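First comes one chain, alone, set out as structure tokens in the form predicted alone.
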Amino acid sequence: MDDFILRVEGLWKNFGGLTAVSDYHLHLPQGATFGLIGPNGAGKTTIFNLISGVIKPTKGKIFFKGRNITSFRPDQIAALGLTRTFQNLRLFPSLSVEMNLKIGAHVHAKCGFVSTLLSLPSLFREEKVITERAQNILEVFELEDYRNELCSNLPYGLQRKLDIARSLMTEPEVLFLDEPSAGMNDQEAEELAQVVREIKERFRLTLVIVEHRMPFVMGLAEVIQVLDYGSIIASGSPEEVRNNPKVVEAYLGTGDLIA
């Protein structure tokens, strides 16, 4: 039995002659909140893409709940309980908020074409479960009043919340959040941070957060890993990372880290 819910060993990713990720390791205990930071181009989103199956590593292995998922497709990984959001929103703008949520549940749907065509009782039972889960998540994210609103009509901050809410419809055990507060003002970001704390406890999640807004990630993560040019340059508590000379040098006076 693996001691870690997610274990990444010796991960490399080359794009032609460019090494985007080099010898990356991660040992993630269940229930942790883990931060991944670094300057632009450090390889953070590439690591998310590798672990979630969007792209395949040049070498290295990824284990989830003790199972080697290195070659798995994104839908297979999501069905096992590892889900991620993206920097750029991937909502369906012409569908309602509720329908966007329900689409997130498709990875666990068991009723196929025949059940739908014949309107079998199993179809209605499954739809009831999905609707109840969507209602629960609408309440958690305070989106009940927008249930029937087209996604495209929502303010940007609410679209960000909806994107995270939809990821919970896959019933994840590990949730990767890629720049969750991007485009938000400080008040919206603080409200989102509180929502993240709440969903972690309510849904018993293990979280991995990539974020440029340092107060956001440092206020949530227990352990933070810092990347630069695809390599780990520091790892530790928020305070240890904040005071690490290599980290300060990597950010080289941007002010983002100290804020």
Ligand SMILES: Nc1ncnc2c1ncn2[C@@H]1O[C@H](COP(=O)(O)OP(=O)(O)OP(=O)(O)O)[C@@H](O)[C@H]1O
Contents of the next structure:
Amino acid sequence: MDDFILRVEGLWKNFGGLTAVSDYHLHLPQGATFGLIGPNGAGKTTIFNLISGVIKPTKGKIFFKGRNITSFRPDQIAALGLTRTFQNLRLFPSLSVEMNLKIGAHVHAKCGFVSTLLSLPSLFREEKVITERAQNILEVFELEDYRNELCSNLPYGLQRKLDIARSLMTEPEVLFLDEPSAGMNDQEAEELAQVVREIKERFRLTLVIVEHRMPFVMGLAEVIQVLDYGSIIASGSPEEVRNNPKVVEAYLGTGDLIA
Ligand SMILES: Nc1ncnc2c1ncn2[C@@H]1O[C@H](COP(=O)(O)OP(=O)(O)OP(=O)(O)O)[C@@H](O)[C@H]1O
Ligand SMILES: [Mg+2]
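Right, and the form predicted in complex with this ligand of this protein, after the form predicted alone?
Full complex below, order starting with the chain above.
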């Protein structure tokens, strides 16, 4: 059995002439909170897309819970327990908060059309499980009061929270968050950091967080990798990477490291 819940070896991605990711490695122990940072265009989202199966690598291998998932489809990877959020929200604006959560569970829903006809009791059981999980998650995220509210009526900060809440409906073991605090004010980001700590404990998650907001990611992650032009230029504790001259140089002029 693999020592790491997720292991990425020698991952490359070329888009035509552009090498977006080169020789990327990740050894993620179960229960870790890992940060992935780097200036705009460094390749962070591309790495999430590769690991979650949205795009295929040019070269390299990805192992999840000891299985080689490199050629798996996104839905297969999600069903195994690896889920990611997207940098741009993918909620259904004209559905209620609760419906958005329930739709998020469909990857695990076993009842197809035929089994629906043949076995209504199991459908009801499944619906019950999904409703209970949605309720549980609404409570953790303090979204119960908004249960029947249309998603589009939620303030932006709550929509970002709902997007993370929804990702938990598939019962992931590993969760990738792509800029979860984007567009939030400092207070919303601080509250979100608290929610992230809470869900990590409660749902025994292993987390990988991409962020530009340094206090957020440095306050949560034990280990941080820094990418620049698709390559890892540093990795270590938040303190180590913050003081690494290569990192300071890569971020020069962006203002992101000043916090
Ligand atoms: N589908 C694609 N086709 C062509 N080029 C792409 C594609 N996806 C990403 N790229 C390029 O790959 C590079 C890495 O992009 P990526 O989105 O991974 O960066 P990022 O680190 O997530 O940046 P940001 O912080 O701005 O979100 C960029 O130069 C981008 O333009
Ligand atoms: Mg990105």
